[in-house]
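One chain is shown next in structure tokens, namely the form predicted alone.
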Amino acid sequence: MILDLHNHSIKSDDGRAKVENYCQWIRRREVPIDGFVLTEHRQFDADSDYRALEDSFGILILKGSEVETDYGHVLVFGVNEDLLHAFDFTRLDLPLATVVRESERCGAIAVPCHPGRTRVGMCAHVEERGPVEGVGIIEVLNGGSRGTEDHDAQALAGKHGYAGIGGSDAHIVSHIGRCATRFPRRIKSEEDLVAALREGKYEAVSWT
């Protein structure tokens, strides 16, 4: 199963995709991926309900959330009203370590995202200060990611041993389904996803 794992709606503050505009797209280009995960900028959108829309198109659609740590910004996944109560997710400065443990402690699991990216990324970050405890996946490919970013994201993961995903980091319609992640099993909920990840058993893959 190959789900894109970083995107952003009109939810987030600089999304510009409606999420049935996504779900169009990705029928109409044949775009190769089952579903998406939507992670909106420093936020829960716990309201939204997309069944719908899967039963219509036939993908699957989770949700997630993008948040901001003094190590760059960081993607959740398992996002549980235990974890929404656990720290404020529309804080620009909060502690990674915090985010990773209090994911782990509450079920759901924390991933930096496009760690390359400079001031938003944690390569920098741990060159400066060290690699922060806990934290076992990154984001190795990123949809938006320019020149060496990604290269520095897989030497990263590479040199600490973490585990990669791929994501598009979509703000825009066209961009949805340019970086995924191939699972071997099936994924139904954001907590096989979270089982999934925690399996290990996953690629990032490509298509831009």
Contents of the next structure:
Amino acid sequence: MILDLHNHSIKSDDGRAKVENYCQWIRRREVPIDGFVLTEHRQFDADSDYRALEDSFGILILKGSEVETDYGHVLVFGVNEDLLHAFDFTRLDLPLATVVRESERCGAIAVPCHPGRTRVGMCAHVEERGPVEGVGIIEVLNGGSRGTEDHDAQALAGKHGYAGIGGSDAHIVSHIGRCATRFPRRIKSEEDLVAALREGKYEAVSWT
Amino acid sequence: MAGPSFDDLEVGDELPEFKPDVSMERIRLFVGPSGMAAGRFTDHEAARKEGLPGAIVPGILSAGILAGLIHRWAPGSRIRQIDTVFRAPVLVDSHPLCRSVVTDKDESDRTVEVDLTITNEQGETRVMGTARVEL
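Same protein, different state: after the form predicted alone, show the form predicted in complex with its partner chain.
Time for the whole complex; same chain goes first.
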């Protein structure tokens, strides 16, 4: 099963894509993914209900978040009520250690994204201040990467033994499905996704 | 000049690509009359002193270039809304590529929504956006 783990809709301040249009695009262009995760910036969109779109298009739509930490941006999968009360998703300076620890405690999982990107990725921060305990997965393929960003992320993963996921980081419709993550198992929910990520059996894939 | 027919368009249809001229000569022609003749737009060395990789194309011009792509494709169309997000600078004297693709159709008002991108020579997205176009 292939899931694109990093996408933004119009719920994000810089997102320009409607979720229905993502679905329409995936089917029309035969994008080879089975579903995608909406990781809106600094928030968790608990209100939107995409079940009708899932049924209509036969595409799995899950929800996560992209929060901002002192080590750069971090995807959080498996967000639940406990985690929403554990830290303030709107903050720009969350300690990564807190996000990782609280995610683990609440049954979620935190994954630093686009690590090779200047300022908002963790590579430079790790070089300067060392790794953060508890990080086990990072995004090694990001659809918006420039230059050596993905290469740097993969080098960081290799050095510290991190597993790697892929995500498009789409903000417009036509950018979905540029990168994704292939799982050997079927995933039907956010809880399944967290379990699959913990198992460690997956690979980042790219079509760019 | 005949433009595309709304009825014939489908989600996924690509507009003709466009390679804009962003040479220093052309940029100076734009920034002078528009009152934007700052060194960051007109002088590579001055731009580098500001921490930029070189002189950059003004964002408002990038948006205009993308609007031009739409009107080359559909000369009689009306752009109801255009919205751009600047991810990284477009460099003066580079060779960017502008692309657009239909992502939605609204039968009720006969408009289409298109994605818009400007990429550099490496295919990296520098500017992206959307527009709603009445045909």
